[in-house]
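In structure tokens, the next block holds one chain alone, the form predicted on its own.
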Amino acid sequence: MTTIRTRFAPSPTGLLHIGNARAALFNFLFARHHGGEFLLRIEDTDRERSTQQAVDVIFDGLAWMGITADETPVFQSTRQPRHTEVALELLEKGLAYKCYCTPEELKQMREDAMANGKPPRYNGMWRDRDPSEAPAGAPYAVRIKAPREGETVIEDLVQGEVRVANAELDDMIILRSDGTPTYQHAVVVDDHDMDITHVIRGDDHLTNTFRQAMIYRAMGWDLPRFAHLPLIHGPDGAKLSKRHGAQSVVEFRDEAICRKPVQLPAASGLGPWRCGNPVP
């Protein structure tokens, strides 16, 4: 019987609000109900914008909540060789390719598909060229090939059957000119090699898990299962964000909201709790 591990993912670029707190606490009682395994990832491969204060919060916020990892937390900037190599390994198999686009071929690229009505998205310009065409040490990021008939369906434990047309995708980048990984091929790596069984998270990123697909269907991969959660609004039916007044966890902590005990569902295995801690 395969064991339930599922993970939360945070990127360490800003406070821990109670969206995230939600997701985290959704993963953990799942892994937990199904006798699993939660494990922590710190996604903190934007360099610029992740900072140390940032990963402190997280781990003091999941601790103030009573939510620990099964495993080391892992920090995926950590294993971009490896991420490197999944994306050498899809253009060794021609899976996917070398994009020679300067940046100003790629913003034409936007303006003529907006200009005709069209999302401004890449056109396959070196999908199916030469690379020797290219001028000789020429920059190049790798595109993965997208599927372009058909479509994509994606089982979700929360929406149900989701489906895109394959036409609607594009050949997304996974390795930057720079050599590091997209967040989008980083993810598939890191939740493959982590044996990942169940993604749960916001739907805002059920868009992301079309394109993750590809990654996984091309490496021969299976899918873990997804299940996709209604966002948490502000009043004026926007994405709750810090201008809605939503809170960091450890905001409420510092508050001491948390007054009395909280009852969990029987199903959770665990007993009431105050302020993130089992009440003795």
Ligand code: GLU
Contents of the next structure:
Amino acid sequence: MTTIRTRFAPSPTGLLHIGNARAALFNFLFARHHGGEFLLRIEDTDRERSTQQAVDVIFDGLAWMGITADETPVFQSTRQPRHTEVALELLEKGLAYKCYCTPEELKQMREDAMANGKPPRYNGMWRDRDPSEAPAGAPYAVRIKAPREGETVIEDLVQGEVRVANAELDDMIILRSDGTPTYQHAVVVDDHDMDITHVIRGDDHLTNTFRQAMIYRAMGWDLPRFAHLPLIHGPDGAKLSKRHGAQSVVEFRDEAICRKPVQLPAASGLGPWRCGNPVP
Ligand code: GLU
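Following the display of the form predicted on its own, present the structure of the form predicted together with ligand GLU.
Next comes the full complex, and the chain you just saw is listed first.
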């Protein structure tokens, strides 16, 4: 029988708040319930926006909540060579291609699409163009060839069957012209390599799932099961954020809002519940 493996994959670009913590909890409890494994991956590929403070809050907040990973946490930035390797494999197989579009050309493409009442998508300009036409020495991005016909269907464990016409997907970038992988690409390669069986995350990622499915299919990899959770919203209906006063998880600890330590039964497998604060 396959071991259930889940993961929590926060980006350390903002401080872990209860919305993120809730996703971590679902992943952790689902894995525990099934006798599986729970993993932590810090998605720190955005070097400019990632901060050490945010990484510390992830570790401290999860430790305070008793959510412990079963393997050494993975820092996504260390896996860049592997992300590149997979992109090159897709290039070699002809399932991805080099796109030499300049920022001006891309801007024009978006404007043209919008003027025609179409969503601003890449128009496949370099998809079938002969590589000999490439401007010598010019930088290029690697794009995946999106399927143009049929539809992609995801059997989501929370949302049910969700489908999108493939014509809605465009040839997204997997490697930027500076050689860095995009989120869509890195997350698929890492979830595959970490043997993740269930991806449980906020439903703001549902549209990403259709895009990520392209990479799984192109590589001939099995897709994990997906469960997209409704998000916690603020009173104005918008996704919970700092603007709603969303605190970092460690602020709750520091404000001593949990006062009564509770001892969970050993059989729960959650370990003794602990509160970081002195009991009054
Ligand atoms: N790093 C992403 C985020 O913090 C999550 C990626 C995922 O769960 O697939 O939104």
